[in-house]
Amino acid sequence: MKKKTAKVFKTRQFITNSLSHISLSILGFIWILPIFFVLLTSFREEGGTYKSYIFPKGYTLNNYKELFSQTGSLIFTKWFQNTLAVAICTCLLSAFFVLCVAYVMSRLRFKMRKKLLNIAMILGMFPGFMAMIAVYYILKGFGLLEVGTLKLVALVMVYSAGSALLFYIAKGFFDTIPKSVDEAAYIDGATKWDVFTKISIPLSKPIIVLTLLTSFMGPWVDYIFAKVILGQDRAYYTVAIGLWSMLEPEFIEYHYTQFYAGCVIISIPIAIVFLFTQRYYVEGVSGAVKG
């Protein structure tokens, strides 16, 4: 009886990992299905736009040259740059920004604490574009849309601004290090900026790494806010406004193949970052979930 039993229950095992992995390779394929339709189409030898089928007749490498030989309204290298300085300036803020409002709430007891708290966990679910009108005439009455240069300044303003109301995570991850360390560093005479600097920060490097990460992608990705900031100055344009116009009307037969070249080329320094940093991303993360 027992080994009948011991049987049946190796049976339903079998049979329950086996629809497991079913299930996974079929989600991990339609997962992959995208960007594998990407990257065929960014060596798409043909021309124009929608084709009845998914593999090239012809591949090639002129979609990534003329990419970055771009002349004229669109110039896909200058997009790139202004991306890249606006995610390296808002990730900097950003961080700077979240880890101290994140200690100062972990470490520090004062009036109106938890109700500062609650009030950042409600604007917090709220989507941040139904403010972009708002923020786009206190924007355009300090001047900041006037010249280019100013509207990429104003943008990683928003980013960095923004990030602050995002600090629960690492706020969690701070109330993982014991405050039994920062009361002996403060009875050997060490002030509180001393323990956020030189104690708690090298502690931290799990969830600075993941602030950075995140708020590294934002740039990158984001088309809504930027949009209305940058209007219609394309040479102003970060990548998701550039490749995004490369589908106008005026320009997707030519360029339609060179838009999932520059896709393929955005997701390399973001790819890059990850996979140096994802070691302290996941630590990062099952501290703040610990906390």
Second form
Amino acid sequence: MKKKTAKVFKTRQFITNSLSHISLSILGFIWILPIFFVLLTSFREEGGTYKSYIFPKGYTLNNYKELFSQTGSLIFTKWFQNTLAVAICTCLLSAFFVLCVAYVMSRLRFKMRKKLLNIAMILGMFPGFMAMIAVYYILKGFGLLEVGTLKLVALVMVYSAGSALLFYIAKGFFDTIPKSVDEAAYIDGATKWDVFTKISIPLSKPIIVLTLLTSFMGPWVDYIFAKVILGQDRAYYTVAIGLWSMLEPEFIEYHYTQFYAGCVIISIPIAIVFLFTQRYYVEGVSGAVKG
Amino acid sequence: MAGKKRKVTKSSVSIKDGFGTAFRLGNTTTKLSGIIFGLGNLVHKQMVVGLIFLSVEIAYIYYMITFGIQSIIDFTTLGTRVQEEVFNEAKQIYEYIPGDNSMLCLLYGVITLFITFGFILFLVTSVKSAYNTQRRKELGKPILKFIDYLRSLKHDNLHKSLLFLPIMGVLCFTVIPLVFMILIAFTSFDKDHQPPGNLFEWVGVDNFVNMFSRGSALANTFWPILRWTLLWAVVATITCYILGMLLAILINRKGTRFKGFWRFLFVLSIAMPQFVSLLTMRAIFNTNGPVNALLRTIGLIGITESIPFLTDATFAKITIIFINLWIGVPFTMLTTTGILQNIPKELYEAAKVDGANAFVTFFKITLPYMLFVTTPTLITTFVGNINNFNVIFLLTAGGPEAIDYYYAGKTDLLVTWLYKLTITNKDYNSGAVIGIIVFIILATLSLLTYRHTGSYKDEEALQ
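Having seen the form predicted alone, could you now give me the structure of the form predicted in complex with the partner chain?
Now the complete complex, all chains and molecules, led by this one.
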């Protein structure tokens, strides 16, 4: 009798296990399908847009080659260089800003602290691009929208200035470093600046890396600000607007497959970075960066 | 005692007394420092500090005389001279006599106001600094040299030196533009009043009245869009939340093998840049895209037919929610996994003893527990969805177009409509009104939640 129940229990467990594996496989298939579609289309030999079949008739690497051959309106290498330059400058500046603000808000106590924290929170609640048109005119007033290269500088300024408000994750990290470390240093005659540069920064390598990486990624995937600031001059596009423009009606017939090749090329590094940083990302989102 | 005294001298670079005390207790020189900046410092031979204060004041006065006062006047009127077109007999062409540019009047006015605000801060600092020096003299302490001020920037005033650049950046690229846009909500800056050709003016709350009054084109668009925005945010948040959690449970249950593999499979889809996945989705669900092609091949629909996944209003809304599931579910899965593992096992064992099935366990134990822990995250997601520009803009761009709407499509959210109104149609005033409304919605929601989260109440809890 006992043996029989055990057997029934085992069969039931087997069935539920198989069922859950089957449903996971189906779901996984659905989730992976669009990624396959991107890969397949990027290797597709036939040009043009939509086909009446799913699997390409022939495979080729030409889409990738054309992407880097700089013909006509398709200047992917130039876009890539633009974005890389903007991304490097942005990530250095942003990381500096974020670290400064996060450290001050977490470790130093001064009169305006609580007020500044509240202001930062309130500013975050306005739709980001509501102010975009005013930003555009301010940049124009500074004379930053005259020459293409200056437009990229303007883009760096806008991105890094905006990042100063994204200090919460880093602040959470600084909050976890015990205060006793600082106090010990003060007793030894260190100034707060010494503590910041010689103790806090070396201790916060993970958060620096995270800030650098996330702000490095920003320019690759943002196109709203970039589109408004960079305007019509294709030579100064970033990758995101460049790719977006390849799907516009006048280009889609010619550049459809190259678009997917471009997507694959920029997705790979971003995906790798994301997979490495997802732990921090999750902790930041669920607000639980604990030491 | 000696040590304490030394500390006092060192740290009182910044005096703790406020402006009121300083002005009340200060002597004539200190009081005059509010009119002639740096006077208190100059009298006591603090040349560098005094000269810095003085030069700031001179610079401000120079700015106001040459530019500032006029810009404040223009700010109140928003310009009076309209651009004129005059026929030049000699050259036989029309020439434009430039008029006032209302937009620049408003912008320069805002900037002048901010500069004036900064000037007042300097005034306060000047008086405080003079009072500080006066007190030191009275107490017989050495008067601070410029180098002492510089040193204090590394210790007592470190927050000032570290925050200076970030605050300037935020001021230039966030605060001033926001103030500018908020002010625009009270003007007639729409596509019929475009500078430099035309002037616009202050109109008070007319734009808000327009937006809410029954029967106006704006109101006819606003209410349906608000309804869809809220519906979208609620449905998108709840479906992603529940299904993401179920997926996490499915992956983490005891019998499931290759847990890491499954997790990786789903995470891959969020590792892809969002605009890539969204543009891909748009192509996949296109009228001639692979989904329709597949349906034709297997004969579910005729060879020339297609399902209007993103071009029919109702279909588009459903498709968007499903595509959002594809993006959002792995994300919830990722964030909830850790929390799910923290649910006390005894609860489940007790439920099992009582004969509860999986369904009951989920709704009576898992869901209440998760809701308790993740409510703040849930509200953040909800706020994010109200502002979810990317999904709508990249998938349908708000389409299909609606004839009875004012420059909006059937799937537009408030934020995408805001984008269309400002960037495409140049109706800046209506756009600004919507921005303010979105802000009010978000602020109310956030106030309700942030006030209740532990991290807001007790920042030092981790120490």
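By rigid core we mean the largest C-alpha set that fits within 1.5 Å across both forms. Just so we're clear, the structure is a prediction, and the values are computed from it rather than from any experiment. Residue numbers count along the first chain shown, from 1.
For Tyr223, a C-alpha deviation below 2 angstroms is recorded between these two forms after rigid-core alignment.
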